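Take a look at this single chain in structure tokens; it is the form predicted on its own.
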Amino acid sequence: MWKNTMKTVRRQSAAHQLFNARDLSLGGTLGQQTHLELLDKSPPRTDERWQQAMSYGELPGPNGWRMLSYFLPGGKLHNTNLIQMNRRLREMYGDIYRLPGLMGKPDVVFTYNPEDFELTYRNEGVWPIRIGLESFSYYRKVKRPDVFGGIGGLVSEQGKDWADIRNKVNPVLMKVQSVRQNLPQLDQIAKEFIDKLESQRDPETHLLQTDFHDQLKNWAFESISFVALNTRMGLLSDQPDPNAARLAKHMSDFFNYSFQYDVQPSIWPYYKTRGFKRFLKTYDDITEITTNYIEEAIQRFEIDDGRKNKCVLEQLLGLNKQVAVVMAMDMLMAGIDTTSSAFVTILYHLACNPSKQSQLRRELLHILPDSKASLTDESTKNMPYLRACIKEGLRITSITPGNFRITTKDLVLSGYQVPRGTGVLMGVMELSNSDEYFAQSADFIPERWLKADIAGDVLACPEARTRNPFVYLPFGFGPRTCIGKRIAELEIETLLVRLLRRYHVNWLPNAPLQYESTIILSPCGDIRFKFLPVEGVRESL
């Protein structure tokens, strides 16, 4: 189902991923005007700090032609992924530099100074500007206003339109109680996933006879579909819902097309190519299937109207049907590859660090002594080591290597003038992997995130992590913090409990886990684990 999704993407240049910041436009200039309208209206800065700063033109960095040459065969950045690209450019130009926008796109300033991060965030205002996916706005506002009512969604909206949606959905998706009511069903889905793995595991070699990452995507899709659509898709069964299988295929195509038309330079805002029309057809298919599921859910809600607790979809429908449709689709689009990729990363580090995995299992055996028992809010309330392992995995490799904002005010970053309206990419992941901010940064040390000792031999070492809150931001910061943060955390926690309660996990390849650049950093290549059943562990407690 998920095979060969990224064949085209893997051949594309990583450079386009971040420095080709698009105008969020419906025809070339509308989005740019919207951004200008959101900028601070005060007169240009003339204060002493601004006057003493070096000019924007003095920022180090390549010109357009040199930047292109870096990605040609033999160039310094040829065949690099985002992580490699960022590190090499930083080595070449320092902790702040400017990359030129290609094909008429705006420049982007890269910074690796946490003081710049804080300054950018503290001055973003109540309506932060972050470049989204232009095709979202075009499809939803121009092609299908009949379905979406002029709502682009949190990914692509800016200003007051964005704030109106965010303020409505925050109580539903950011409230812990609202999200955690999904725990029983997410736990059941995790159990079914483990049962399926067991059926695919060779009892002699302990290897899977199928692609683990593909199976994880099915788990992530099944999980987020229940949260977003209040529907079980059956993707972990032998007979999945045919429409669910179609939707999964369209979601894979969406990621491929979105990289091609939203991230890379493209002429589609001015001329609708045949490929872009196929992209629109994919959007149509996703919209049709998703809205059908929502209509079926509405009918169920009307029949069973006396329930005390309303699910996420029902709460969203209570706000506005168009908002519910947009958010359901956004959760599906954003909640598959991101969650499955993060899970692979965390499991990889645990598999490569058996002592940390064993310590985590000790915690899991305490909260789940009977492996067949159900997880509850009470039993999962105290899991400090599990949550520390998740934080540590995402510290080493987050879903994206940095956070992006368009400055709304004139700022001085690392001694340079950066005028309002400039794109700024804050290289968080590079600093998270620096000994300057995290002692022994190359090592997987969950204990650095513990607030207190949890056993005689498990001592908290908060001194091994930075006290600067702007260095570790896997879900972003401020008003535009990832809206799916709590859902993703709950899904990952639940499956980690089930998987590591059942198996000892070893990493098989001799090489480290590799990543490719799509819309996110996605694990790729040889992804193989060995799953050995946990035996005789209770006696070790």
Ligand code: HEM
Second form
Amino acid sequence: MWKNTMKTVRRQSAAHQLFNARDLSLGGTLGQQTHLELLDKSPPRTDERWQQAMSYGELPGPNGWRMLSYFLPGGKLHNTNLIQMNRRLREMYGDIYRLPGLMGKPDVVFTYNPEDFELTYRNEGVWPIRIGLESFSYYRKVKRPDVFGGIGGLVSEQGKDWADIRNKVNPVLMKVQSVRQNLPQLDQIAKEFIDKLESQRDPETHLLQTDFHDQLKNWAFESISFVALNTRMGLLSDQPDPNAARLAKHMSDFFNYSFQYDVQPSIWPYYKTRGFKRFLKTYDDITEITTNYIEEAIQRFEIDDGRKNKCVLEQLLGLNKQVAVVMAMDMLMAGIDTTSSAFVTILYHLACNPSKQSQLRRELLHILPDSKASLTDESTKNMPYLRACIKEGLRITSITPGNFRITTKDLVLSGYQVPRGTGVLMGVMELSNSDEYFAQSADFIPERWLKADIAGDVLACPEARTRNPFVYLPFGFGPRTCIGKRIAELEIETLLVRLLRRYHVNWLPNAPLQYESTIILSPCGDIRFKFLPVEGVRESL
Ligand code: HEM
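Now the other one: the form predicted in complex with protoporphyrin IX containing FE, given that the block above is the form predicted on its own.
What follows is the whole complex; the chain from before opens it.
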């Protein structure tokens, strides 16, 4: 079900990703605010700091033709992926450089200076601009206003339209209590995942007979669809709901299509090709299946009206049905690959660092002395080492390696004038992997995230990281930060507890875990772990 996505994605190069994001001004044709309308309207800056800064034209970087030549066969960036491309450009031009915007797109300034990150975020205002995926808006606003009532969704809206939804849904999705009420069901899903893993594990070799990453995507799908649709899809059972299996297949197709039509070059804004029409059909199928699930949930809520705590979907429906439909779909679209990729990453680091894994298991044995017991708010309150391991895994490989904004004000970045309306790409993962900000940055050291006073028997080492918060931002920053952060953390924590309480996990390949860069960094290639039951195995300390 998930394989198809991988194959297509592996063919993409940095050149495609760089040149082919749709023209930002397309927003105008979709009836949403364009980034130009959102820029600060005050006169250009004339203050001393601005005057003394070097001019924008002095920023290092290639012109349009030179940049194109880099991507031709034999060029410096030919066949690189996005990460390799950024590293080479940084070697060539330094810690701040400019790539020209082609075909009507704004220039993008790449920076590796945390002071620039802070300035950019602190000046983004209440309506930060991050370029969205235009097909979302087109489908929802132009093709199906009957279902979505003119709402494009968080990922693609800008300005006031974005803020209207975000302000409504923040209390539902960002409030700890609202999210944590899902713990019992997410724990149940984690248990079912482990049971399935056990049934696919060879007891002699301790290897899985199936693809672990694919299985994890089923777990992520089952978990997020419970939160978003209040429905158990049965994807971890032998007999999934047939509509759930269809939805999962459509989701997989959707990622292929979105990459093709939102990121690669395409004429769809001007001419609707046959392929694009198939994409719209996939959107239609996803919409039909999710709205059916939501209708079924509404009936359940009506029958069972006396509950004290309303689930996420019920709270969203209480705001507005169209907001609930859009949000549920966005959660499904943004919450599967992200969470499963992050989980593989964290598990990989723990598998490669057996002493850290043993340390974590000591904490887990304390939290869950009886492996059959359920996790509760009380038992999971105090898990400092687990949370530190998650942070440390995402530090070494943040699955979103850079954050993007369009500047709304004139800014001085690294001593250069950067006019409003310019794209700024903040290369945060490079900094979180630099010894300048994290001592022994290549090593997995969860202790750097522990506070000395709560570390218990662990030797905390908070001095191994910088105090600058802008060099570690796996979920972004500010009013536009990831809205699924709390859900993702809860899902990952719950499954890590269950998995490592049950198994010692070893990494089998001789090579490190590989990634491909698409919209996120996704683990690829040889992903094999060995799962040895904890019962009866001596800890290697
Ligand atoms: C480990 C898992 C995840 C990571 C690392 C991640 C990371 C991110 C990042 C970096 C952003 C951009 C933030 C910014 O611009 O400042 C983002 C946005 C977003 N994420 Fe996540 N995410 C994850 C899981 C999820 C999940 C589970 C959901 C669904 C509930 C989700 C839904 C969204 C949405 C809707 C946005 C757009 C928010 C907006 O523009 O207002 N994410 N995510």
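Numbering follows the first chain given and starts at 1. Here the structure is a predicted model, which means the values were calculated and not measured. If you superpose the two forms and keep the largest set of C-alpha atoms that fall within 1.5 Å, you have the rigid core.
Threshold 2 Å Cα movement between these two forms for residue 78, core superposed: Comparing the forms between these two forms, which are aligned on their rigid core, residue 78 does shift its C-alpha by 2 Å or more.
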